[in-house]
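Given next, in structure tokens, is a single chain: the form predicted on its own.
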Amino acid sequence: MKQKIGFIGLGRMGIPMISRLLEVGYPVTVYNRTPGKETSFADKSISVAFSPEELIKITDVVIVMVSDDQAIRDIFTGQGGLLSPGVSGKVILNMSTVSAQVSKEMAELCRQQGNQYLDAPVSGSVKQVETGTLVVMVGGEEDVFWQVKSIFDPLSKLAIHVGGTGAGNSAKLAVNTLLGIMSQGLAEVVLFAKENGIQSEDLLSIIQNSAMGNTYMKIKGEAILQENYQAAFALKHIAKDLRLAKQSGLNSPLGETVFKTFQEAEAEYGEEDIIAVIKSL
């Protein structure tokens, strides 16, 4: 029998992730801090809990997909939170992009109560969820990872255990630092070429047909050409991730540069896509 899953966080990623789990037969109960989003599943067999405490009591594995460290602390330790007294033997998968430090704090609190915790952030956006091609980076006890590996399978093309608690978070911040560097690099060379009389279409065609061509460059290059900055991955989120990376010790030349660029761009372009950094530059 499939494990009963509780899911917290019905945002852009959470809703399609739940749909994938339902498609392969997992029973899912949801909780969202802002009521109403559960109506997305009105035509599907899904239960709704009214607090994290209620959710964890009636499920085996709880997945958390929220925005930041403070949201994690609220969900775990706030009134009616996941770590309310008397609940043990559960597994909590924190798939949010948060700091390694908050994962270490929550993992220790879980351990004290007899629960298991894995940090399991993902690389990919809504399209990758819908096609089951996310990459999941997991930190925590390896035997717990193998206990829940089947839950990651319908969501991902790769779920990899990378180390102890917080290692998944650190891997995700490394990946997203590279994402910021690639986005800024693409934006800068498009602007440089344009200033020297090269059409953006021609430059992007050259890049895509060279050894540097890849899916990300193609998608973001097309967004630049179409001036389509509707958020697939909002610029405010990469700005947040780079702040976390900086707090974790990021101090390399490119890291410092991309951190500064996205912090400056966030105020005006935070709700737009990451590649809207070209407008700031």
Ligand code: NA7
Given for the second form:
Amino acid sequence: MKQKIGFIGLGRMGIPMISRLLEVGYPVTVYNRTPGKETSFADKSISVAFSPEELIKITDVVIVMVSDDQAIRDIFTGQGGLLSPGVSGKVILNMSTVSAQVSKEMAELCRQQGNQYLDAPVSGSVKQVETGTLVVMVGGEEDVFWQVKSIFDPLSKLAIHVGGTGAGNSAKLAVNTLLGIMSQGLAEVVLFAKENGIQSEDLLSIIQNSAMGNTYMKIKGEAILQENYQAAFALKHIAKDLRLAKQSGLNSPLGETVFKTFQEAEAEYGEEDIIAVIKSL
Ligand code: NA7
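Could I have the structure of this protein in the form predicted together with this ligand, to go alongside the form predicted on its own above?
What follows is the entire complex, opening with the chain shown before.
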């Protein structure tokens, strides 16, 4: 029988992830800090809990997909939180991009109460959720990973166990640092070529047909051409990820550069897509 899933976080990622899980037959109950977002589901009968505590009590596995470390602390240890007294025997999958530090703290609190915790952040955004092609990188106990692997499968083309608690978060920060570097790189060369009389459309076509062509360049190249900066992956999130990477010791030349670029871009373009960085360059 399929595990009963509780899902916390009805954001840009959470909503399509829940839709995928419902499609393959998982019973899902949801909770979101701001009520009312569940109306975005076609299935209006989706069940809603009024607190993380209520949600975890009626489900087997809880997935958390929220913004940042502070959100995790509020959801786990706030009033009516996941770790309220009497909650045990549950598995919590934290799929948010957060620090390895907060994962270690929450995993320990879970362990003390007899619950299991995996950090399981993802690479990919809304399009990859909709096509079930996310990459999930998982930290924590390997046998727990295998217990829940079938939940990751409809969401991902690869779910990989990479080490103990926090290892998933560390892998994710490395991957997203590359995402920041690639985004800034693409934006810079489009601008550079334009200054030298090369149309962006032509440049992007050249890149796409060269050995450097890839899905990311294609999607973000099209966004630049259409001047469509509606967030698939919000710029504020990469700014956060680069802050976390820096706290984890990132101090390489490119790492320092993208860190600075995205911190500066965040105030004006934080709610827009990562590639809106081109507007700030
Ligand atoms: P969104 O679309 O910005 O959604 C963020 C979600 O996190 C949303 O449900 C928020 O609830 C929730 N949130 C934020 N802060 C809190 C606190 N303090 N307590 C409870 N809930 C909170 O993000 P995405 O879906 O794009 O991204 C999710 C993760 O994937 C993130 O780690 C990215 O880096 C990658 P709200 O509706 O505002 O009440």
